[in-house]
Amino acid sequence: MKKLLSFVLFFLVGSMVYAGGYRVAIQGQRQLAMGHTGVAVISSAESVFFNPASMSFLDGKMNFSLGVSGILSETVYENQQYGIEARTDNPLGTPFGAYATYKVNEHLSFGLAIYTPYGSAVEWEKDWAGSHLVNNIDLKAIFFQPTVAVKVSDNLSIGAGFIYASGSVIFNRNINRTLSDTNGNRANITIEEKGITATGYTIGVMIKPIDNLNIGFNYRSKVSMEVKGGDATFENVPAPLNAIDTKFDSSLPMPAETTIGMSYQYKEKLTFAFDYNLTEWSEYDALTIKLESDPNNPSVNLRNYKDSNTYRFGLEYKATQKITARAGYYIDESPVQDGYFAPETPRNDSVGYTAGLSYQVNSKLSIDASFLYLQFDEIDNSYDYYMEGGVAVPFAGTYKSSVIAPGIGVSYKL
């Protein structure tokens, strides 16, 4: 029974980490509408997330931004060889962002950001063909980020922030492809942990080399969500196997990111922006867990991820004194290599199309709206590292995924 338990947890924890990799970037309605560019854009309090250094150049003594989006996602799995089809029935995701800045004087600014950069909810049909890999997963993470920015000169600012992260995870899968109790109910395991905490940091630089041109840089450190004493619960396991609920320790890493970009304002009404983002997924070549029942024999789960790139393009047009329109496009590469494609978070290369607008209610208040359509490339791939009885049993098929995310927010300045 110890070997069965060790294998089950070994595989599950590896699955949870990739849920963080399935990241739909939604941190700010204005910047999302511009293709999620922002490292070199000076627009609102959303800058606290994209580049804390840009706080120095915001208008007004205080700035506030609050927004929420609704994520509607679906994945369809097909295996034409065996005539199998399944689709997810994912719950509505609601990532949010709350940002505030305060300018002490011309050279010193403080800010606070509360946002959800990671989170995944995937729910497949009960006992589907890949239920030995996943039935459902729900990963949540909220970041709290106090920041400070120092304006060195009229053309240069630097900023930094401390990150405190809090999260939780629930994951369920069947133990293998066939095991059931005497009533035919599939044996499954659920692992759960709440109150996971971790820390990190972010640094940024904003340069204005000439009029109307901004160049920005932002680095966000890796944040490792350590699980200590998580719960592992078994259901429908036949009595002879004597499955006993236990505890486990592991780590849920969220990778470091580097973003550089520029923005250019043309004739006061039109602004172009470009961001390049590098996410260091290659840090996660393996994941390790320790069972409370066998702490001296940790399990190592190979993942072999690669660094991934995102290219973002944004456009803003001030149509009238009241209305500002935005649009964007981005290309997001997957960190998953062939043979490691698992249905926990079926994440392939994707393109995002964004749009939105702001309505200026008065000199202080605006209403911001955004819309994202994220289309993943259809892919034929497999997960080759599921083992039963010491033998690898690949799980292959075709995946089609898409995400729709409308959002609404407000911005206010004093």
Contents of the next structure:
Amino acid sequence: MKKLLSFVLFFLVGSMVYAGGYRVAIQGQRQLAMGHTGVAVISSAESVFFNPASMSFLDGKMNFSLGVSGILSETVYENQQYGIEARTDNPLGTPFGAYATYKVNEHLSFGLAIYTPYGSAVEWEKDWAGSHLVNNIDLKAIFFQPTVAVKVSDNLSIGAGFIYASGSVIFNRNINRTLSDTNGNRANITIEEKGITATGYTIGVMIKPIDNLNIGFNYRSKVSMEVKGGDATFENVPAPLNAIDTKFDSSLPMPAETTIGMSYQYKEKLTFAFDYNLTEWSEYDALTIKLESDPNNPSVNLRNYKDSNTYRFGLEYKATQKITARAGYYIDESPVQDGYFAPETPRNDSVGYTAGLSYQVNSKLSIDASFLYLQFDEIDNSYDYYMEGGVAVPFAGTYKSSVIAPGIGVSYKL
Amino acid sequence: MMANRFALAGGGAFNQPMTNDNLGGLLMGGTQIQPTRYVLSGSNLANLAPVRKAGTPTTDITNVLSGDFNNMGVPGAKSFHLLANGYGNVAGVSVGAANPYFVRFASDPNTSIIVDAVAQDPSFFSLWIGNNDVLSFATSGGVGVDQSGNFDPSTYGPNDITDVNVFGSVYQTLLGQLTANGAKGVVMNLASVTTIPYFTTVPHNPIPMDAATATAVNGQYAAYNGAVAAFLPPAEAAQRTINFVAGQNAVIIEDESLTDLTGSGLPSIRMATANDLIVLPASSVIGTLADPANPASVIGVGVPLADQWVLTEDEVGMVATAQAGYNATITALASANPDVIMVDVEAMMQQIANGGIAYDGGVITSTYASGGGFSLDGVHPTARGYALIANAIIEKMNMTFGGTIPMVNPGTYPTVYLD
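If the structure you just shared is the form predicted alone, then what does the corresponding form predicted together with its partner chain look like?
Okay, now the whole complex, with that chain kicking things off.
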């Protein structure tokens, strides 16, 4: 039994989870349209996410924002040496955000945010060339964040929130590059767990040093999703290997993010915003999966991510009383280093282009729409840490990825 | 594999007469005529053994497939069989005049393999024929006849060695017909039997013995040893002297090439040497009792290993001579035709047998079951082994014809199957 599990684990060396951005930065229709800036923007209840402190400066007694985007993503893999081409058939991703703020008095505000900052759904053709690394993965996480903000003065506010996260993961990949039953059905393992919970926090500071200029700071802590006793299921593994379904333990970091930024309003109509994010991906050095039936031989899958920077630029233009137009642009660095580029991580450095509109239906209600086009640099890279019989077998190729994400939402102010 | 690569360069569909199931084996009119395939079976990885996959085949050769088939490979066919009319006639199967695999997809019972191939007007072909012209002799431990000098293949038995001139004339005819319309093609030469695990897995000296047992067994052969010393010249007497020692010992084998003294009651036996090749299936015979009631009848010790289990040094020589002759013919005919390239499979198999060929997940060797190069019958390559050959072909095609056809990755093709 031990032997078998070592054998199976031995091949379990890719990653369990889509990474390189299983961060999904779509946390509000208005702010996404501005390049997902917002740490220093005072616009709507979306602020509960972007900077809890800015709740203090919102207009209404109560503010609500609700929005959802549809992520259409595709990755194409090519290997010219062997004439291989494969593409993903990813299901529609639907990150959403629901935010509410309530101003108790001049100095104290409460807020609640429910949002999906991490997640990934990648589905390659079953048994494709990289199926020993991943066939499909579906990672979901929902954050619930009760929040409070205190206005210290007209120039300064601070805020903080507690994060309760709930997540699930399903991941399937083949045991190795060739193992099958005698009918040729490839041997594979599925790892699945629902109801994973974790906690974290967020803090924010908003400073208004002069008229029309806001400076914001936000820190969102790491949230470590720990799996204990998830289901590990084998399929089509030949009988002599005695693969018996078991439980697994693992953990996945949702890394801390620090944001500083500013916004400047020009002649009441035009707002310019800039955000800088530092995401502490270096937290993710390896993915370790421990099967309950063989706890002494965990599968350690090197990731070796590095911290990554994102630079965001956004513009908002109040065209008329009814219409506000937004546009944005951002540069998102990949945390994946050379030689660690795995197909459940088909994300390279990218550039995002955003646009959006708000239509003010009446003084309380507006409809917000956004559009994101994320263009990844074409990249020739490889994952060099997949081992077969003690030999590293790199999985190399050219990856081309792109994402479009149209979104719609409403904002309501009382 | 190659057609799959050619498709990337604009090649068309590639139809194959696949079996009806993944069990392998054949039926003829409902009666099983070929066993199912080999799988490695066991309750865990430590006790695996090759066995025939359980189940009854569902591929009945009397259900003849219709249509053209791009893959005209027929297991067991010898060179001259490709020219033989009626080789796909079901009536000929039981008498050995037809091949059940060809019966299943022949366009007509009276056609030949080459006629069906040429009828498709191919623009490119691969021809790998001749292995069975020596292999059936070799795998049967040399029970057939070396037909060198006999130019009439219709008189050959199934386990005979084809005359090299017959082979040459057949090969020339085959190439002539395949290239008649201007087709280009690739031919492959033939591997030496000394490079395939069917002949290299069972050692000549698999018998462990302690000193006391050796002395006792030698005692039983004292009379035989004395007689051969008396009757035979010293060289053959020495060759035939039976002498077990403490440690690993050679098996005792029958050898029909020895001076026949059976009239005097002396069997034609000797101890095997490293130059004799014990065939793979002998592994399940050596060390067993010929007579379960007689503990002295251990096969290979008290009872000689029969002719069919051993390719003796002489027989190895016959096989090698024929194979060298065929390969010379293939090389000469290929080099005489600019449209035909030859891939040196013989050299490749030598390399696999002597150190192996590296691939991205390790080294492919000819070690039985675990080496990755050969399937469990010990004769045919695995898919991974065939991938090496496909790459050699593609490489040579690209070099000769100036193409850029992508290679296959051997590491992504399976080897033997566990069950």
